[in-house]
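Taking the form predicted on its own, here's one chain by itself in C-alpha cells.
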Amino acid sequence: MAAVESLPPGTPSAMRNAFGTVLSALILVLIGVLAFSIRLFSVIKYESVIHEFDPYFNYRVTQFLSKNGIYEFWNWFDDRTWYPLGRVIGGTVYPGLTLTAGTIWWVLNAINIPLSVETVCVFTAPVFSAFASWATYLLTKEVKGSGAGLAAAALLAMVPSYISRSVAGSYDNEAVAIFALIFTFYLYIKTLNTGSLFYATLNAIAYFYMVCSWGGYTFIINLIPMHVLLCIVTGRYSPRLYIAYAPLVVLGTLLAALVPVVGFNAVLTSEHFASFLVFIIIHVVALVYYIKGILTPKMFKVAVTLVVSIGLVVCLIVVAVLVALVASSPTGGWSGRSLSLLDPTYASKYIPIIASVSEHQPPTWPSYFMDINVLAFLVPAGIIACFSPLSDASSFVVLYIVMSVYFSGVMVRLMLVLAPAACIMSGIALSQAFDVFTGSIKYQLSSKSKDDAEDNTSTNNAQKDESSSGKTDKGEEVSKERSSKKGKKKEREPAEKPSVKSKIVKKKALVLPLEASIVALLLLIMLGAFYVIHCVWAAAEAYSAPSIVLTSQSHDGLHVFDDFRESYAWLSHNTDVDDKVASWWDYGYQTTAMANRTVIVDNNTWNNTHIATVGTAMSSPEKAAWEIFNSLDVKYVLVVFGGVIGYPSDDINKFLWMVRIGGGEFPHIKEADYLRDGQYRIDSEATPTMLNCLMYKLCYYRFVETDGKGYDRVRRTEIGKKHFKLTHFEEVFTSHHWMVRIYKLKPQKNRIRGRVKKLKQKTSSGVSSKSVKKNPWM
C-alpha cells in the first residue's frame, strides 16, 4: 500500500482512483436527485399540501416558531388543545423537526428566497431523504466498501417503506429522524474502525439530534450497548470499542437530558438502563486489560480477582438501585409503547388507546412485500456476506437487521426502522454478487485468450524444435546440468508450492462458468428493474395521496373528495373563535390547525381519562352525551362518516375503540352491550344500546334520504334504525359527500320553560306577579 500511495499523480493507478472517486460522487448526486424527485408525485398529482393528521400539528408549531421565535416557543402554553386543561407545547414535543424546518426557512429568507413556511414544511422530508441516502452510503462503505455503499444508497432512495413517511407533505418526525438514525450509526462504526475521539464526539452530537427528533432514539441507546456487550463476550474488545461507546453514553445522556420532553427520563426510565449497565461492564473489562499489560501473570491473577470482585459488587449495587426504581413504577419504568414492543399483547390488554392506532398493529406478510419488496429475499444473502469475514462493523449491521426484523413484526410503524437495515444488507449482497459474477466473466474471458496464446506459442515451439535437431552433445550436457540445478531448486522450495496451489484453488472456487455468470448477472438486473418499477408505482399511487384530499377512479373519470377542508373552512367562517369542538382524537390536530378552533382531545393522546370521557359521550344515549359535552363547554360535535361514498376509516368503524377506551375509565360502558352474539352490527339485528347511542344517531341522521333505503356502502348492509329525530343536537353542516357532519348542542330551553310554568302556577295560586322576576333567558 505504501508503494501505491507514493506513486506520482500521473500514474495509471492514481488516475484510476481519481476517476473512481469522481464517478462515485456523481452517482451519489444522482441518487440524491432520485430520492428527492421520486417523492414529488403527491405535489405533481394533487397540490402542495400537508398530509395526514400529526403533520398539521407540526406545521402549526413551525408557524408559531417562525413568527414568535425560539424563546416564545419553549414557553408556549396552547389553550386551544385539550380544553380545559391546555398543553405546554415546548415541554411536550420533540423539537428536532420544527427547529430544522424553522432554521431552513430563516436561512432561505435571509438570502432573499421568500418561501412560505408551508412550502418549507412540504419539502423538508424529500430533502432529508437524500441526506439519508448519503448517510447510508457512508455507513455501508465502512462495513463492506464503496460498491456496497452505492448499492445500499440507491436502494434506500426508492424503498417504499421509507417513501411512505417521507413523501412531499409528510411533515412528521420520521422525516428527519431516519437520517439522524443512520448518521448516528455511521459515526459509531466510523469511531469503531478508527478509534478517533473526534468522531466519538460527533457521534454524541448526532445522537442528540436524534433525541430531539423522535422518541425512537431509545432504539439507538439499546442497540449500541447490545453490540458492545456482544463484542466483549466474543473476545473482540479493543480500545477503539471503548472510545466508540464511553463518550456516547456520557455526552449523549447529558445532551439528551437537555431536551425538555426527555429531561430526567434519560437516567430514570428503564429504556436507558441497559446503556448504563454495559457502561460499567466495559470499564471493568478495560481495567482488566490495562492491569494485564503492566503486571506479571501471577500478580495479574490476583489483581483480576480483586477487580472482578469489586466490579461484581458495583454491578449488583447498580442492579439493586435499578430494580428499586423499576419496582416503584406501576409500569416497571417502561413507557406503554415500549411495553407493547416487548409484549405485543400488553397494549390490547391494558392500554386500548395505543392498540387503537392502526400503525401500532402487527404487519401482515403482504405488507413486507409491499414495503421492502425484493429486499426481503436479498437480506439473507447480505447476512451471509457479512460473516466473510466477520468484523466489528459487519457484526453491528447483522445485529441491527435482527433487532429491526423483530420490532417490525410487532408494530407496522417500525417497518420504517427495518428499511435502512434491509437496504444495507441488500446492497452488500448485490455488491458481492456483482463482484463474483463480473470477476468470473473477466477470468473466463482472460483464460480463453491465454489458451489461444499458448496454442500459438506451442506451434511456434514445434517448428523451432525441428530446426534445432542438429545440436551437439555439449548442448545436451549443459541442459542436463541446468535440469539438475532446477531439481535442487525444487528441493529447496517444497514449502512454497502448496501455499501457491491453495491460493489458486481458492481463487478458482469463486469462479463460475461463463454462461452461468452471464445468466445470473441478467437475473440480477431484471430483479433490480422489477424493484424500480414497484417503487415508482408505490410512490406514485400507493403513498402519494394525502389523507386530507381523497380521490376515486371510476368509469366516468376521477372523483375528488375535499370534504375535510370544506368542513374545516365552514367551522372557521361560521363559528365563534372561542367555540369548542368535540370529535374523536384523530381529527384534533387538523381542527386546531385548519379551523383554528379549540378542541377537547387531539392526537397527542397524553390524557387517557379525557379521551375516555369523549368516548363515553359518543357511546351514551343522546341526553347523557349532551350533559357530558355541555359540562365540557362544547358547542359543536364533529363526526366522520363514510357510508355514502364507501370511506372505510370513518367513526363507525372506530366506534368499538371508543367503547373500549371509555369503558376502561367508566365501567358502566360495556362492550358486550354493543355486540349481538359477539358481532358488531348496525343493521336491524343491532342491539338497542347501539341503535340509541350518540355516534349512531349523528352518523345516520337523515341517511335514509340519500337513497331511500339507508344502505351503508362500507358495512354493506341497510341500517337498522332509519327514521328518528334529534332532541338535544341539531345538524348545522354536512359536507358535499356526507363525509363530515357537524352538529350543534341545543340550549337548555326545556328546563327554562319548566321553571317558567312553575312560576306561572305559583302566581295563579295567589302569589303576586310583582314578586316574580323576569327570566333573563327568555
The other form holds:
Amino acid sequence: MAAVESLPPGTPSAMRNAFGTVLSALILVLIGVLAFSIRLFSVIKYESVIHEFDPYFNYRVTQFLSKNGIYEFWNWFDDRTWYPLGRVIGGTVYPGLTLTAGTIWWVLNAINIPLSVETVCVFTAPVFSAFASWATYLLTKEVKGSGAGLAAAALLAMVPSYISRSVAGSYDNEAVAIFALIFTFYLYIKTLNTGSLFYATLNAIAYFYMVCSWGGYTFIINLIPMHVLLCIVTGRYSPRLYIAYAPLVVLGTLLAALVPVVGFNAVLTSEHFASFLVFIIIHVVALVYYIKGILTPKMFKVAVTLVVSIGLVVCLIVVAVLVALVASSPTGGWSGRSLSLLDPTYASKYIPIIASVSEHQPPTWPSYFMDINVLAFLVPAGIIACFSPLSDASSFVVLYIVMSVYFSGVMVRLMLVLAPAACIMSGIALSQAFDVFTGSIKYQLSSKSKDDAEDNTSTNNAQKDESSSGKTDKGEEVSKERSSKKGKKKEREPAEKPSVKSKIVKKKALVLPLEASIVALLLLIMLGAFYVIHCVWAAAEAYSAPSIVLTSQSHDGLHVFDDFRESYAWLSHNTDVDDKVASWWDYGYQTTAMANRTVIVDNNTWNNTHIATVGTAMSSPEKAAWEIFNSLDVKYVLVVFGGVIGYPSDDINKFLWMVRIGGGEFPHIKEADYLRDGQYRIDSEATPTMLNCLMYKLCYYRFVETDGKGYDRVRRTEIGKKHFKLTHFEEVFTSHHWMVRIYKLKPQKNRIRGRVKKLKQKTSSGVSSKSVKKNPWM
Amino acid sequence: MAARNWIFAVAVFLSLSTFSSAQDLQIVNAERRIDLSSHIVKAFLTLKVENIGKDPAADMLLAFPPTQIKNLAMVQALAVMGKKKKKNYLPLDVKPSEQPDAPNDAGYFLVSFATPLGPGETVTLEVLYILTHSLEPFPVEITQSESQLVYYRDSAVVLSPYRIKQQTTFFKTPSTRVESFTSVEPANRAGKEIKYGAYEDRAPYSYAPVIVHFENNSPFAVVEELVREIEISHWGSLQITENYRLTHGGARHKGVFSRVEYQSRRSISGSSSFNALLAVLPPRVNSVYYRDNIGNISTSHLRTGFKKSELEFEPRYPLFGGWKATFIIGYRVPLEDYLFEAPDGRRYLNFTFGCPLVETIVNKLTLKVVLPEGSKDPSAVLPFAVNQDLQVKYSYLDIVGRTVVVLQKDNVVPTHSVPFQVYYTFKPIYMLAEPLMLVSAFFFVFVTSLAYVHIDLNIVKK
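Next up, can you give the form predicted in complex with the partner chain of this protein, since the form predicted on its own came first?
To see the whole picture, the full complex is given below, headed by that same chain.
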C-alpha cells in the first residue's frame, strides 16, 4: 500500500513513493474511465436518449435554462403543467443538476464545441460518477489510507446500485448528488483530521452544492450532527471537531437558505433541528473544555456544576421552544417523505401518493444482493477493520453505514445512499485483507529464504502494518494535537503497543501456511471477479433500458416497441399547441417534455387534490368523467395499455392507486366497489363499477376486435366487457402496439338542440315531474 | 361538374409593337399529355412550330394561366433534331419573361431556339412543365375509410399566344375511378385516360376550362420545409444533415383514427394515408441515421448499391391528411466522390440539389454548404435561379468560423435533383489549425502543472 512516508528525496523509498503516487494517479484515471464507460451500455445498446420520467423534466428545465438564461430560470412560472394551477419551477426545483449541466453546456459552446443540450444531459451522470469514485478515493484515503481508497473507488465505480441511477441518459438529481454527498463527507473528515478552517469552508460550499442538488441533503445535516454527538459522548471532543462542525452549520445553513426550494425551511423544519441542537451542545462542551483548561481542577468542579446547570436550563428552554414550534404544525414539522423514513408504515397509512411510487417501497432481500452484491458480505469485515483502531474518521464511516442500512431498509430508493458506504467499508475490508495476506506471504517467503534475518523482517512487517493500518503521518500529527486527552492517550498508547507486538507474535505463531494465504488471496480475487462480472451484467442487462423504448428478443429477431415516443410525437405535431392532455401523473413529465402539451398533473406530486381529481375521473363512469375533464378544459385523454403486447406497468395495473388516491379526496369513490371479494380483476367476474369506469373503457375500447376474444396478455384473462361504445370520447390515436391510446373529448352537445329535445320529451313521454304532477288534474 | 359545359375564348387585342413576332409564328400541331397519377402534375407538351412571318424568329413564348403560374415548379424545353431513326434532343434555354400586356395576368416563359427559325421553317419542341399543389381535394375532409378524391382544373386547349392549327390533350388518371370531367366536345374517356380533342384551328389565347374529378390515393407527401446542411471536412468526408418538416397535403383527416381498422383492413382503411417513404441517397453512404428531436426512430432500412443507396423509412406514425411529422436524416459520404480540383486551382464541390425523397414536393428548400474554416471566395453554380446568401457558422473549436453558402429555393420537385457546384479556395495548412490548438492546449496544461509542482508558494518555509 502506498502509504506516504516523509523521507528525504533521493532515497529509494522516495522513488518508490513517487512511483506509487504516479501509479495511484494512473489507477484513479483508469477508475474514472471505468466509471464512465460502464455506464455507456445504454447508449450503445439503445441510443443517446434521456431515460424514464423525472430526467425528462430535468432535461426540459435545462433546455429552458440554456435558452433563456439564469434569471429567467429563477422566475420561471411553468403554465404547461398542473393546469390550471401552473407551477413555479424556479422556486420548487433543486437547481443543482440543471445548473451543472447548463454550465457545462455553456462552457462547451463558449469554446465552440456545439454539443446539444440533450447530449450534455445524457452524459452528465456518467461524468459525475467518475467524480464520485474519485471523491470516494479521497474519503476512504482519509479514513484508512490510499490503498483502501483505491479499492473503494474501484468498487464504487461499478456498484450496481449507483449504476442504476447514473447510466448515460439517467439525468436525475441523484447523478450529481451522490458525488456531492461523498465529497461533503470527505471534506468533513478532512477538516476533522486537519482542523483546517480552509477545508471547513470548502465543506460548507460542498454542502451548499448538495443542498442545490437533492432533497437527500437532510441525510448529511443529520448524520454529521450525530457523528459530532457520538464523538462528544465518547469523549473524543477536540478543537478540530469544533472547526469541522460549527462553520458547517452556520455557513451551510446560510447557504442552504439561499436555495429557493429550501429557503426558510433550512431553519424552520424538523429535519434541521438536530443540527442546531448539536450546535448548542458543542458550544457548551467547548466552553467546558475551555474553562477546564484555565481553571484548577478544584475550581473546575465548582464551575462544572454551574455551567452544566446553566447549560441544561438553556437547553431546556430551546427544547421547549422547539417542541412548541413543532407541536404547532400538523405533521410535527416533518415532510411526508421524512416521516415515512422515521415510521416506515406512515406513508401507506396516510399518504397513498407516496406509497404508490415503487421506489418508495421497502426493498426485498434479493434487491440487496442485486444492488450491492458481494459488498454485503464484505461490509462487516470493513466495520471490524474500522474498529482497529477506531479513529474519528473511521467512527464516522461506521455511523454512516449503520444509518444508511436503516434508511435503505425503509425505501428502496435510498439504497443509493447505502452504496457508497458499502463501497467504502468493502474497500477497507479488501485492502486490509490483501494487506494481511500479502504480508504473510512476504513474511513466509522471506523467512524461508533468510532464516537468520527473521527478526528484522518481522519488525519491518510490524512497521508496515502500523503504517498501513490507517495511521498516516497526518493522523499521528493529529494525535499530537489532542492535548486535552493527553492522559487518556498516554494510558492507551502503552496498552496499544504491546497489543501490536503480541499481534505480531501471534501472527508469527498463527502464520498461515504459504498455500493457505495464496488460496485466500485467490478466493478474494475470485470474489472481486464475481463482483465485476455481476456489475457488468447489471449495467448491461438490468439497468440500461431507457424505459421509453422497450425491446424484446424473440426467435425472429429484435422487436422494438417505441410506442411512447410515437404517440408523443403525434401529440406534438397534430394537436393544437394549447390543448390540454390528461393522463395519470406518471406520464406528465414526458408529455410536457416530448409532446410540449399542457398536462393536468405530473410527476412532481405537489397537489394531492389535483391528482385525486384525475384519479376520480379515471375511475368514474364515462359521463361523470367527461364532466370532470371538461371542467378542467381537457381536450385529450391519454392512457397506457399493455394488454396487446404484455407490457405490465400499464394504467390498468396502476388503476387501484388512482382509485385509492381519488377516494382519499372524494369519498364517493370507494376501493371496495372495484374489487370482487378483495380481488382486483377485469374479467367477467369484475364488478360493474370496474367495467364501467373510464379507465376500463378507454383501455379496452374495440380491443376485442384484435383477436376476437379480448384476451389481455398482462392479466392473462379475457376481459369482462367486450363490446361497448363510447359516447363522450372518441379515439383519435392508438400507437402501433396499442401501448398508448389517445382519446378526444367530444364537444358539448348543442344547447338549443338539447332544449328542443327536452321539450319533446316533456310533451311526448311525460317523464318530467311537472307533467306527472299536472296529469292527474287534467 | 360535367353539366358546366361551356367554352369561351379570350380574344385579346394585342398591340403589334410588343408582340411583333407573336403573330409570325403558328403552332401546327400541339399534343399535351398531363400525368395526374401522383400529386406532382407532369405535363408533356409536343409543339410543332412554324414561322409564317418574314423575319427569322429567335424565340417563342409559352403562356400559362395565372392559377398555374404560381404552382409551376419547372419548365424545360427540348428541340427535336433529325428524323425518326436518328432523333436527338437539344436542350433549349427557358427563361421566365414578363409581357406588359399579358391578358388576365397570364405568365410567360421565353424559349430561345438553338438557331433562329427562318421564314417557313418548322421545328418540333418537347416541353415538360411540372405543377405542384394543383390537385385540390374534394371533399376537403375525409374519414379513415374513404378514399381521396381530387379536382384538377385546366384548360382543354393549350393556352398560347399563337394560333394552334390542331391540338389534343390527354389526362392520365391514377385509377379508372373518375367521378366526373367537363365535356368539351369532342371529349371521351377510355380507362385511365381522358382525351380532349382534336380541336382545329384555335385562335391565340383560346381557353376552355375543364375540371376533372377523380380518385387519387397516391401519397401526398409535402415537405413544408427542408434544410439540408452539407459540411465539408477536408479530413475525408462530407456530413449531410437533412431536417424535414413533412405533412400530408391531401384531404384532411376527419374524426377518429382507429388502429384496429388500420391494422386489420389495410386495403380499404386509410387508403390515402402513407407510412413508408423512400429516400435515394448517394452510393457509398455511411453512418446513416434517422431520428427526430425526441430520439432515434427505429423503422428504417438501408440498401446500399453501386449507383445509389436507398433508405426506406417510416415516420413514427402513419400520416393521414393534414398530419405532420418532423424528422432528421443524416449521413456521411466519402469526400473524394464529391470534391474536385478545378483547373484554376480552386476546389469545387459537386453535389445533388433537391430533395432525396422520391415523389415529394418541397415548399421551401434551404441548402447550406458549410465550407471548411479558412475557405475563401465561395461561388455557387446552378442550372436554375436560386436565392444565394452567405453565413458564418461556428463548429468544433472554430475561431474565425466557417463560411456557409446558403442556397434557397421554393417549390422544389424531384426534377430539381441535378448536380450543382460550389467553388472556393482553401489552403491545406488550415487543416492543421485545430489539431495544433489541441496539442498546444494540452502542452500548456502539462507545463502549468509542472510549474505548479515545482513552485513553492508558501510564505513561511516549513
